[in-house]
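In structure tokens, the next block holds one chain alone, the form predicted on its own.
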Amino acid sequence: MSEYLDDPTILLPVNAADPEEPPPAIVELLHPHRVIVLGYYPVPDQASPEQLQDEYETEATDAIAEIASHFDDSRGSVESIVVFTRDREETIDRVAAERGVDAVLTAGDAGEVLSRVLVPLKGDVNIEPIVAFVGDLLRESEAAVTLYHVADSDEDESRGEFLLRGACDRLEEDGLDPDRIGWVQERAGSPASAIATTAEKFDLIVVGESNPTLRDRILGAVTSQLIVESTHPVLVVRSDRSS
């Protein structure tokens, strides 16, 4: 796992029997970056991986490689992989770790421009590698970010408040204009569904997760409700930096 620095890595998983193409505004977004696009190809229980990578593998790389097309100008690097399976997310955990990522895209509509990032902040779980992830994606972007946390106590709004204005001061430091930053805190009982609605007012939610494997973070209370309910793309910030 990279360090995030000034180059993170971007796992970009597309259904490779049904491909689509990447919104222009997340190609904007990611072209300074790396980016791994995976193209999982679902296989069924009743049919065998191998027979459908004979008949289908040609066809299928060709499809992403086709996507990963967009990102050739980029000033990062970009890599396709074609890979048949019966499980998507143990696929995209696997080469994750494999590759590297600091983090893996979610499919939404990123509309035209992506000009505001919501970034979810669970206490200071990975609150570094998050912060860290954001500043290296919007340095060159000119995207606005708002730091969310949602308290359930008055010891926890004050806390809460202390990490806000501390990962506010961290983007600053990695050279983001003070007036594209920005911070709110609620208070609300349940945090996934206050963390969803106010998601619908953003372009794109950056959130860590907060189990080692991305399997056991799609099965995450706040994590999976967001990333089930909400119509636009959201990045997973990867805790596990030790693959």
The other form holds:
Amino acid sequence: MSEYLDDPTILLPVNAADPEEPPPAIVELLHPHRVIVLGYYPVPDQASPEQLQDEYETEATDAIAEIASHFDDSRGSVESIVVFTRDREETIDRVAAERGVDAVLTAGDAGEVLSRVLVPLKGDVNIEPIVAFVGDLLRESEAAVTLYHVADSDEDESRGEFLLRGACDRLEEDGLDPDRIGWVQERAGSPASAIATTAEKFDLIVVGESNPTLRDRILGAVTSQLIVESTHPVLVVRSDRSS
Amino acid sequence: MGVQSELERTLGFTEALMIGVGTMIGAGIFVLPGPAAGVAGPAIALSFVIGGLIALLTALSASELATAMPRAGGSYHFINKGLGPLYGSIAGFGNWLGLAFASAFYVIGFGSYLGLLVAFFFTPPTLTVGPLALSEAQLGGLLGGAIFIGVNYLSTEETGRIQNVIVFGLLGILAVFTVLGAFSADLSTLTPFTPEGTGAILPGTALVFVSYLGFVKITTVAGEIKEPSRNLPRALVGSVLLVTVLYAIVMIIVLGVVDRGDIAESETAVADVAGILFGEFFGSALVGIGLLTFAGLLATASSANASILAASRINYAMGRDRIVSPKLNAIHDKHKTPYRAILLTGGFILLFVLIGDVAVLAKAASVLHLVVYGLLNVTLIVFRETEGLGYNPPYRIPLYPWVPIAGALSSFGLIAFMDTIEILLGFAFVAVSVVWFVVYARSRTVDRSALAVHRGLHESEDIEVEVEPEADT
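Hand over the structure of the form predicted in complex with its partner chain; the form predicted on its own is what we had up.
Now the complete complex, all chains and molecules, led by this one.
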């Protein structure tokens, strides 16, 4: 097992033009881990990125340093960077790949505490890194985790149960209290809307980055739909973490 | 804690190529075929090819300079770095106002197509504003121009992707047009090939050269292109080659379908021809006219818009070097746009629309750009010979020094084939730039150019080397 799994790196993208303080519950959750605060500064077509950098560099870097300071500890496990960009997604992807990021947080309205974590699992994504990440993430917290699967057939249902039970065992092995671990399986035609409905009852969602399959490209990936629709913070576990 | 800031390079090869093609295609095909055919007849196809070759030489020189200095500002930036603020002023104002003239030309083209669209529904009344009798195209142009300026004042994001869709759409429509035209073209209308004599070919090039101004737009966004040493030369040269071939084919088709006398007065010739073609093949002229009118609106709009965007980057680079006041480049608090630069450029565009004559606007834009292109080629020679400012481009052009020498001579030379009024207009702007330099910029700028260093005006160790190593992504 490689080292990064023991100390996961989480990327926190922040709009550097309009910086918002991360909610205290998020700070508490991420604090024990390596955090990269990415201040992205959106650049309109009318200006070159250099021009906005000239004008706003100090303002943006100060604001991001302020946010990063929340995650600072003696171990120096926080890094921060400001990028003037025309394309936020592209910048997040690049920075995540360059720095071996394990998961990207998309901020939503976090409650006072993050006590209920939902982990939707699908058969076709890489479950192992997601579960390993959840184990590392929650080791130092008190949150309860619910592993979740949506089945669309009998066959899928029994396969899903097998996946969920295995994942629970794995979290236990990773040192999480069995009382904190649970699983739920549901039967529904549309996994995306079932996940979105269930997600409303939780404080944080951890999902895998879905490799765009042909169906995803046409219908839109479940993950991106979840990010758009969810009002809660979502942690997206990256699949190409080897880079 | 020290936080570093970076610039994201977001434009790949296709985006860069499409910026060039998208800027150029509006003029060459959708506005000029009529007037151009009037000047030289079917031989205008040759005029386009010659224009393409001149542009190609400068595109090569621009490629090398842009890979050496991939920063915002394009030609102006290279010339200022190479030859100093006097030539920098000439190039900066030339490029800026050249783009404003080109934009005025594009928006009048837009107005012509808008007029065609309106004519589907009713006959518009002619409007007289005070002593000015404005044509339909001018009215449409003022309206379109005001909209583009407003949109850019408010800011847009990621129109690059829309631009790609527009350009591919235009290429598709033109492909249909070309195939239908090839079946219908009648070789007899292509003869005589040179009804005005071979002497009309170069004046033809002078008129249509405005169709090739767009490639330099790619250099103004050099700082935003991924892997510039690979993508910049390919996008610059590729866009010029692509549009040259396209222009030549479309001109042959247009003049193979109609007699040049029928379109010489038309600023929407391709739509007229499409009407004939679609009437012949599908029994519906309206579909053809409608399709090409739609394409013409998109093409002229994207050309005008791209020129406004390029102008704001040149303003920024000039302000950075203190040739104009940096106050011009103030960023709008809310919209994050350089709103003053956009409004000023917009003001020039609307003013130039009042000139109204597309041929004069096109050639004025060309004269100013040709001055810049000539200087650009000279700049390349200066950098190569002095190796100043740590000049070490990852891409070096073949056939040095012949390419920049031919590029400079052909660029300056083509100016001679313009009419007196455009030449005078062009040189008036050059003179104003020189006066501006003497009165305003000379005391505010320090000449740290490659040329000044070479002539020993500065100790070279004082020079901050601004030629950046390439940031690989």
